[in-house]
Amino acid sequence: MNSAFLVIILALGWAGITGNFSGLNLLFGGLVGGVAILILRYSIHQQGALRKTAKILSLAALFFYELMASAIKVAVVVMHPNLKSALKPAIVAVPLTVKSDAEITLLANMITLTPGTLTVDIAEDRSVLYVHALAMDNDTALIADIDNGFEARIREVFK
Amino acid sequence: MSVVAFVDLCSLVALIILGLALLLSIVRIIIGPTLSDRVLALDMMTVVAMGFIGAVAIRTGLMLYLDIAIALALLGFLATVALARYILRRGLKVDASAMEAQ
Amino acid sequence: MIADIVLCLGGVLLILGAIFTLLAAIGVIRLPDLYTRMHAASKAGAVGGGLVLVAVALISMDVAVSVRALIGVLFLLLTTPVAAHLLARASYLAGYRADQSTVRDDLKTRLEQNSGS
């Protein structure tokens, strides 16, 4: 039922990439679709997409929220004109509590796109992120940001 | 003032300032100082870029031109991570000189 | 008048991105190191380019290409901080240090605790 669903999504998707919502096209996109999972059917083993639906949203809607503020963040920084004193550059180790790769790289893509933050490097052990800060006043409270912002929204989606 | 005179003139100014960021991003290519530097701006530049094809697509009506933007931004990405392996296996040695200037 | 209202908004949306990525370029010139600077280039950049794509897709009024331009967005985000993490990590492994108003450099700790050891 699942990749049912996903074929659908992915016949639709081909439909509207290259404009053309005839039947024909829905079906060579729906059998594209096809073979693209069948190839890719030991990689994707996520059951329950759609009952996930909701906390994936809701983590999408923080994070375009997030977005926008770190923008606005970063023109104020740069538009200040005493550019030394807004800045407090610093490099902190931030541990990690999620495990599997696809929540590391979402949380690290998630992290440099949020206010005041870069990943810059992880540990070869996995167990630490190493975060460029580009205003930090307070260790604690930045490592306590991301676990209750990011990574305890990525945790739900990922149970 | 109708609606497609203030597209057109919407378009006309993102172009003005998309230009003027260009711009600023051909200054830190030149002055550097190290490769990293110069990677990033070209990045920057590449995004500047894909801006101003979208602005030239919205002032021109021509959507065509949409796909030029998003092969430039794929092109960008991948000329970024081939620099950034380049830079790893090279390392910054010749630019220590400048890194010190700084 | 619905169609009018898209349109302005896709106007707006035109120039509020134009001012992102020029914020971006600024602070590339303006800051004073690498991973200060990649933070204004991946956010500021990230944010100015999408939401010119946003804005095409507004302005178009078609489908095909609203859907194809929304892709674009989300390639951008995908590939935007990928891009900067790479760079990065390879400039910090190549020894490119970070400015001395750096208050603090866990990193830097690590890499010498393992050359040490």
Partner chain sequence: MIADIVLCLGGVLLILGAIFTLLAAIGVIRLPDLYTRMHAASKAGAVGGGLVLVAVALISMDVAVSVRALIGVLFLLLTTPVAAHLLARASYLAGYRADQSTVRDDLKTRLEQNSGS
The other form holds:
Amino acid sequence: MNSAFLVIILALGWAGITGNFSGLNLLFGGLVGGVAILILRYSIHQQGALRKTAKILSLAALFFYELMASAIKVAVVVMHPNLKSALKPAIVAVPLTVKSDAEITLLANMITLTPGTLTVDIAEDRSVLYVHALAMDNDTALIADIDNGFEARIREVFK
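With the form predicted together with its partner chain done, generate the form predicted on its own in the same format.
The text that comes after this line covers the one chain and nothing more.
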């Protein structure tokens, strides 16, 4: 991507965020964008840096989607007329395919931050993550959701 084009995009983004498309504000946005490109020029021109950024944004989008969907599911459970029948708490052993401390920590935090689930513990050999679920219907579905969702995206980011 051409640096001048990127400066123009950053200037327009700046103007959009501030809500002021005056010439002086566009010039200031271009100046800030140019300085940012000069500072980050080595990491931007690294091969694969944009792909890695796209993978990180994909993981963030999945997290926010799961955050909203889980919040709605928990709200439905809590507002159920017979709360005792709606609650089906369980602790599930989720086998891990991620191995590094950073990957496991990110996965555990994303699970904990999602309403209705909580990371309880990790096995000593770091092969299993124990997750508490508020309303468990099917433990294999929860394991598959974590493996095909958060864990798969985390593996992509840390490749």
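Positions refer to the first chain, counted from 1. This is a predicted model, so every value here is computed, not measured. The term rigid core refers to the most C-alpha atoms you can superpose between the two forms while keeping them within 1.5 Å.
Once both forms are fitted on their core, the CA shift for residue 63 between the two forms remains under 2 Å. Put the two forms on the same core and the Cα of residue 149 is off by less than 2 Å between the two forms.
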